[in-house]
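A single chain comes next, written as structure tokens; it is the form predicted on its own.
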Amino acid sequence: MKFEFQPIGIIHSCFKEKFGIPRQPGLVAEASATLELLSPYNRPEAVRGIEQFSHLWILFIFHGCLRSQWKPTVRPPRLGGNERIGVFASRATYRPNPIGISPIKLERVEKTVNSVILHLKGVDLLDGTPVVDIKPYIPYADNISEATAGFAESPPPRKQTITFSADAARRCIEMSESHPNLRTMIEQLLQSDPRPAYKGEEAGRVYGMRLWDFDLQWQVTGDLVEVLALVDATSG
């Protein structure tokens, strides 16, 4: 039995590369994206009533992690990145069928005659992600109070202290009009420590990731994280 799906929409996200994307939805509440519905699904009546829901289930393709072969075990970051468990006991991106699902906050709906765009927050989605379905999040059915979660029973601890260099703080202020709450988003992102879990601390290393149209650069010393710079990615 074989199935084929056509994307119903495309994600336009602040995350331009895989490194640094939050490992779960909602960990970085200020992380934003839009979901643009594609023709012929971009009809206003297709989302009639969706604005009544605060959150949506977004089903998508891990398009940045496609492989010709799959592996039965993976190394979850929550277990230090070294212990292996079954792929179906994880949310790893490398799966037999590269399908992901995330509960995402719906901020607002933008509709015109030929366009439907959903504005989202708390995303863990790479820019360009193909979306295959949208379903409303139903609190009484989807929030299971007695559920248990194995090795991920509680959120990861946020022990890092985030500081900004004078230049980075100034750039956050300068960019606040185009990117509201930018400094808060960066703090939330780095408190989740996006570095690979299986690597030890590398003294003096400068880390970087692409956000929107700039590169975020930071350095880690113990539990102290210093944001060094926000560098225009279009320069040079």
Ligand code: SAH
The other form holds:
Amino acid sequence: MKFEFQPIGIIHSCFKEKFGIPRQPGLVAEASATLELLSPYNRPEAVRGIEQFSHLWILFIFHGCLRSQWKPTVRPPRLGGNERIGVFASRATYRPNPIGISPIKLERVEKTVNSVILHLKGVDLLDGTPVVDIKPYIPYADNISEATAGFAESPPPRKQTITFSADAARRCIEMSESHPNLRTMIEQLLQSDPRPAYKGEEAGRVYGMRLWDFDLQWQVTGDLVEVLALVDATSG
Ligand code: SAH
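Given the form predicted on its own above, what does the protein look like in the form predicted together with this ligand?
All chains and molecules follow, beginning with the one already shown.
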């Protein structure tokens, strides 16, 4: 059997590269994105009633991880990155069918005659992600209070202290008009420690990731994270 799907929408998010994206939705509550429905699905009646739901299941394609070969085991970051587990016992992005699923907060819906844009919060989605389906999250069925989850039982540990250099703090304020809550978003992002698990500590190393049109640069010393700079990535 073979199936062919057309994307029904596309994600516009602050995450321009895979490195640094939260490993699950909700970990960075302030990470916002929009989901733009594509023609012919961009009809207001296709989302009639959707505002009644606070959260949606977004089904999408890991378009940044397409690979013709698949492996039966993967190394999830939660196991330190060096223990293998079955691909179907993981949420790894490289899978036989590159389908992702995230329950995401719906902030608001923007509709015109021929456009539909869903405003989302707490995303773990790369910019440009093709969306293949949307379904409402239904708490009575989807929130399973007695569920257990082995190695992923509790959320990943968080870094406690995030500090900002004077320059980084100033840039957050300067950009607050186009990016409200930017500082909080960066704090949430770095608390989750996006560095690869298996690399271990590298003293003095400066890490960087692209957010919108700037590079976020930071350094980690034990449990302390210092945001060094937000560097314009469009010039030069
Ligand atoms: N909640 C989803 C995704 C979990 S993996 C699921 O369980 O299916 C989350 C990681 O997917 C992120 O850290 C990011 O690196 C990666 N990711 C997000 N969107 C992607 C895309 N379009 N292509 C490739 N990787 C993506």
